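Let's start with one chain on its own, the form predicted alone, as C-alpha cells.
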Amino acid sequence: MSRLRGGASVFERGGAGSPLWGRTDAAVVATILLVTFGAALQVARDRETVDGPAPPGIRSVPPADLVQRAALSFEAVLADLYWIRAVQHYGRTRLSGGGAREYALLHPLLDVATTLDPRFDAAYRLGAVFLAEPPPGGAGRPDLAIALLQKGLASVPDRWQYLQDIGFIHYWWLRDRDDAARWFQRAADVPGAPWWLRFLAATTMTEGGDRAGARALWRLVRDAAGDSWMREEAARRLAQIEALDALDRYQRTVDRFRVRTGRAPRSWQDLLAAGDLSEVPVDPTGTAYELTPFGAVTVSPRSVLTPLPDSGALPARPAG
C-alpha cells in the first residue's frame, strides 16, 4: 500500500528467521490485524446508524485526537480507512430514499482522516465539496467546508488549490463575490500559482461591483503578460470596465430626461435635441451604445466588448 508509512521499515529489517520477528514484527502484524478488525467493526456499526438519517446527537466517530494517539505509527493506514468510511457515508446517505437526509458523520470522519494525515489532499478538496453541496446532494455546510480547507492550509500553506476552492465555495454556495475575489487573489499570490487565477479574481471583482480593484488587477495582468493574447484580453477587460462606468453615467442622463419629461427618450436624438448630450455616445472601441425603447442604455451586440461582466454569470471552474 503506497500510503503505508509507519511499519515498512520494520519488515525491511528481516524475515521470519530474524531475531526481531518474534518481537517487533509480530507486534506490528498484531497491530495491523487489530486495526483491520476495528475498522470492520466500525463499518458494521455504521450500517446500523447511517443507512438512514442519524438521530439527533448520535455520533459513532471518536474524537480525532483520541484516534491519533491510538494510531501508533499507522496514521496513514487509518487515515485511508476513515476517508473510505467518509466516502461510504456520503454515498450511502445521498442514495438513501426520502427527502430528509443528514450527513451527521461526514465532518467528524473527514476531521479524523485529515488529523491522521494532515497532507491528505483528496480528503480536503473532495470532502469540502461533499460538505458544501446543498441538501439532498450534500451536507449543506459551506462553513464546515471552508473550515476543512483552512485546516489543510494550516498544514500546507503554499497549496493554492485550497485557497481557490475556498473562493469557489464563497462564489457558488455563499454567493459572496467580494470574499470569493479576495480568496482567488490570495491563491494567485502564491508562488507557482497559475496565471488564470488573476483573471478569475479580476472578473469576480467586477461582478461583485469592485471595479477599482478589478481595474488594478487587469492592469497588473496586462503589464506583466508574457504573450500578446493575455495583453489583448486584459486590455479588453479594462475596456469593459470603462464601458460599465460609461453606462452608469449615460443611464443617469436618460433617467433625468424621463423625470423631466415624464417619458423615456425614443432615441439618442431626443437627448441631443434636449441638450442633454452633445453627440451619440460610443464605447471604448468606437461602437455606439444602444438605447432601448424602455430607456435602458446597453452595449451594442456588434461590439467586441459584448457580453459585459454580469452579476448573474458564473465563471467556468478550471481544472486542478
Contents of the next structure:
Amino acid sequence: MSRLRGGASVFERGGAGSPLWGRTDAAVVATILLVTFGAALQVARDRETVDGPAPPGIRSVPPADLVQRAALSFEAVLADLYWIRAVQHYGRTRLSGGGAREYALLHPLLDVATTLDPRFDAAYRLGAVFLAEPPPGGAGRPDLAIALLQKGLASVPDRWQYLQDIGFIHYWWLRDRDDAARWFQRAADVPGAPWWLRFLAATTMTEGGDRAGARALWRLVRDAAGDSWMREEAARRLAQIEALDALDRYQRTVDRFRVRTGRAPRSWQDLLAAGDLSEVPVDPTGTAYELTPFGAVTVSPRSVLTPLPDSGALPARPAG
Amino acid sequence: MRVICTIARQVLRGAVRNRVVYAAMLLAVGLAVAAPMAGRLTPGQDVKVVKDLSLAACNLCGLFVVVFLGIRLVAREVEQRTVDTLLSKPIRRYEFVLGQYCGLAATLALALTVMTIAMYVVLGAAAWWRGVPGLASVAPVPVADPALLKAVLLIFVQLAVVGAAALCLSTFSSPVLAAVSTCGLYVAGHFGGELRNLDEVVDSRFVTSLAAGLSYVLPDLAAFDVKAAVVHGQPVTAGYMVLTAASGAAYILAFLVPALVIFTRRDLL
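Shown: the form predicted alone; wanted: the form predicted together with its partner chain:
After this comes the whole thing, all chains and molecules, with the earlier chain placed first.
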C-alpha cells in the first residue's frame, strides 16, 4: 500500500528515476503503444471482414414514433443520423449486389428520418430514388417510394418537386403514363412551379393517349408562352397531336381498302384511284404522310414533326 | 443589485476555470468543426447537417453546463462552508441565490456565444468551400443564416429554465438527487403533448386529467426547440419568440422563488 501511495505521488510529479509505471513519459509511451496496438487490431479485423462474412450492418430499426418521442430536442440531428444510416445501408447493399430482401430496412430508416424531420427534402427525394429502382440497384418498391413522397407532400404541400417525382415513378418504373401525366399536371398547378412542367404533363399525356387533355395543355402553354421558342415548340406539339389524329384517320382508310381488296395499297395512288382519297394527305407542316409497303401510315422522316410521341422510349417494365 | 452582480461575476470567474465547462465547450466546438465531415456522408445535405449538428451540440453541451454547474453552485458553497463567510458580510440570502443564478446564466451565455461563433465560422468556411457568399441562399436558405440565432436564443432560454430548476433543487437536496431530478424534468418537459393526449391510450379520467394538468404545469421545453424550423428556413415569428421567451422567464421565476424561500429558511449552521 505504501508502495502504491509512493508510486502515485511519483506519477503526479512524473520525475525521472521513479518506478517505470509511475513515470509520465512512460505513461505517454504506453498510451501511444496501446492506441497503435488497438488500431492495428481494428485494421486486422476489417481485413478479416472483407474476406469473411459480410459486416452485420443494421439489424433492426425502432418504430419512428418511438424514436421521435425519445429524441427530446435533438430530432433534427437524429434525422440526419438515420439518413446517413439509410444512405450507408443502401450503398452497402447495392455494392454487395443484394436483392429486394436485403433492402428491407431501407424504408424503415427513411421513415424514421422523415418522421423526425418532416421537411427533410433529400430523404424524400433521394430516398424515393433508392426505393423505386429495381434490385440490385435499389429496393424495387415504387409503391413505397410513392408513399414516402406522399408523406413529404403531407408535410410540405407546396413542394411541386415531390409531385414531379411521383409522376416520374409512374412514368418510368410503373409505365403508367396517364397517372404520370396527372401527377405532372398537379405539379404544374402548384404556384411557383416551373413552366416546363406543363410541357412535361402535355407530352406524357400525348404518349399516354389522352390527346384531348394534351391538346388543351399545349394550347395553355402556347397562349401563356413568354418567348417565341416556347410558343413555336407548343405549336409543333399541337401539330404532332393533329398528325396523330390524322394518322389514325388515314390508317382506318387504308384498313378499309385492305378489307375490300384483300391486299395493302402499294402507294397513295391506289387509294386515289379507288376514290378513297381525293388527294395525297399531308401533315400540318405540308409534308406528305408516308405509306409503307405493309400498309402502315406514318409521318415522313423529313417532316419537322418527326419523331412523334410514342411508347418506344420507355424501359422494359422492371421485374418484381 | 451590485451584490448580485458581484456574486454573479465570481460564479462566472469560477466557471471559466471549471474543466467541465471547458470540456463542454471544446466538445461543442469539436462537433461543429467535425460537422462538415459528417455532411460529406449525406448527399446534397452537407449544410443542413452542419447546422443540425452545431445547434444540437450547442443544446447538448449547454445542458451539461447548466446541470453540472447548477446542481453544485449552492451545494458546494454550503459543503465548503464558504457560504458562512459570504453571509457574514452584508449579503442577504436572496442576493446570494440570485447572484448564483445570474452567474450560471452568464456562464451559459458565454458558452453558447463561443459555440455559436464556432458554428458561424464553420458555416462561413462551408460557404467559402462552395464558392458562394456566406449569406447566399443554397436551396432555399442562406448558408450562414442569421436566423440560426433565433434557435440559439431559445436554446439559451430553455437551458436557463433548466438551470433555474437545477438551482432550485440543489437548495434542498443532494447534488446527485438534484442532477437526476433536473434531467427528469428536462425529459418530462418534452412530453407535454403526450401527457395532454394520454386519453387516447388510458381510460381513467382521473389519470388523464392529472396528466393534462401536469402537462400545463410543467414547462413545455419542446416549444423552445426551433432548430429544425430555422434550418429549413421556416418562419419563426417575433411573436412566437417573445411569447416563448416570456413563458421561459415566468418558469425561471417560478423555480427561483421557491429556491429563494427555501434557502432563506434553511438552517445552515
